[in-house]
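Take a look at this single chain in structure tokens; it is the form predicted on its own.
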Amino acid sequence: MEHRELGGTGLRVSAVGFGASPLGNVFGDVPRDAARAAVRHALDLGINFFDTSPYYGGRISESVLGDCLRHAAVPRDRVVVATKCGRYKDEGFDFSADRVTRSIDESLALLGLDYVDILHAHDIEFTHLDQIVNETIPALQKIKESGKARFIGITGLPLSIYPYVLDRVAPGSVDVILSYCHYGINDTSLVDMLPYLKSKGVGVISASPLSMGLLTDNGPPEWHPAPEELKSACRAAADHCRKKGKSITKLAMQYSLLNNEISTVLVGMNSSKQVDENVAAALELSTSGIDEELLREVEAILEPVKNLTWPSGIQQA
């Protein structure tokens, strides 16, 4: 498994990251032995980056991931663990200094860790960004100074949130960003922002290479916020791959790994089989490359909806 530098943090993270939201039973119940086996298998195959949040399953994901890492008995310095704050299943959004300060202690207790490597403010578009600039990030800085988090980040869907915040905080205040659904076959809009992020010394994590289920044979869940024309085009692309005996999921995963400016691609996993599939896709890419003909055909199908996204968050002043 290839490992890449994460911005200026000094961390080296696996190109494929283990998204632990499914361990929170958000897509169906995951037996504990299956969760433990998936994390153990991921570690054995070279995945060292694990991402969770108190929002996933109402803290179940954090608790289960902590159990899995303890069960694997992996040395702490062999893994990079990220969690989040500010978004909660029962409480909604609360980016106040008091809440994020309490949040990290709750997370560490559930994870069974003394510190996390990265603490993100989770989906910051759901508050006024000036609160993130003036209250949340200073609170996260204090958490970093306390040693409970080594680095801090911000996450969200609209790409405009990143320059808004990064241009208003002191250099080095934010170490990483986590963007989702903006680097895949159907949406590559993150690429335009990579030079800016690099100029700020900010590491880049990309999540949801399958666009929250759009680029899968099963299709997205009922609640998926994408417009119908995007869903329809992705269905057509998946059908095209299937008719050729190919997997759109594998193609999408490989495509997302092509850009070395993106340090790690987070994909949700809840079984050893899913770990195998994602790692196999990465290894095949490094040895044989991507199926260029199929990629061109799928890109042509998706061209009419290229970079089409959906609204997320509150209107910013």
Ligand code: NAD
Contents of the next structure:
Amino acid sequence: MEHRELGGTGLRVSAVGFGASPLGNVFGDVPRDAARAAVRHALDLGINFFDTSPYYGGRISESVLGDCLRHAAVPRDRVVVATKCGRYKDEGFDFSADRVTRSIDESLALLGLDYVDILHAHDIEFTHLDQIVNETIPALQKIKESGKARFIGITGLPLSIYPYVLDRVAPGSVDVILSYCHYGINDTSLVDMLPYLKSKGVGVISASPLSMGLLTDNGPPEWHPAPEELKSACRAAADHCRKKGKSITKLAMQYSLLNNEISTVLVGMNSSKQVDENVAAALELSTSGIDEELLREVEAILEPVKNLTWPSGIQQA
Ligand code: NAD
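So the form predicted on its own is up there; where is the form predicted in complex with this ligand?
Starting with the chain above, the whole complex follows.
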């Protein structure tokens, strides 16, 4: 498994990262044995980056991931663990200094860790971004100084949130960003922001290469926020691949891994089989390249919905 530098953090993360939201049962129930086996297998295949949040499954993901890492008995310095704060299933959004300061202690207890490598403010478009600049990031800085988190990140869907925040905080106070659903076959809009993010020295994590299930044979979960137009185009693309005896998921994984400016591609996984398939896709990409013909056909099917997204967050003044 290829490992890449994550911005200026000094962390080296696997090109395929393990998204642990499925371990919070957000895409369907995951038996504990399957979760443990998936994490063990991921480690064995060279995946060292794991991402969770108190939001995923109402803290279930953090507690299951903690259990899986303990069960795997992996040395702490061999894994890069990211969690988040400010978004909660039971409480909604709260990016106040007080809440995020309590949040890290809750997360560490559930994960069974002394520190996380990255602590993100989770989906910051759901508060006024000036609160993130003036209150949340200073609080995260204090957490960083305390040693409970090594690096600080921000996440969210609209790409405009990143320059808004990064242009208003002191250089170095945000180490990484996590963007999702903006670097895959159907949506590549993150690419235009990569030079800006590089100029800020910020590491780039891209999540949801399968567009949260749109680019899979099983299709997206009930709660998926995409407009119907996008869902049906992705369904057509998956059908096209299946008819040719090929996998939309493999193609989508490989496509997302093509850009080296993106340090790691976080894919949500719930079984050893998915770990196997996604790592195999990455290895095959490095030896044989992507299936160009299939890619052109799928891009043509998705062309009418290219970069089509959905609204997220509050109206920013
Ligand atoms: P994804 O695009 O990675 O899709 C996940 C879905 O695809 C799951 O249903 C999973 O079971 C399925 N899948 C994975 N591998 C497969 C395979 N080989 N074959 C068939 N199906 C397969 O979407 P995601 O899980 O939402 O995103 C990845 C991770 O990124 C999340 O788990 C989370 O850690 C992170 N993330 C963060 C944010 C945020 O911070 N705002 C948003 C989205 C995702």
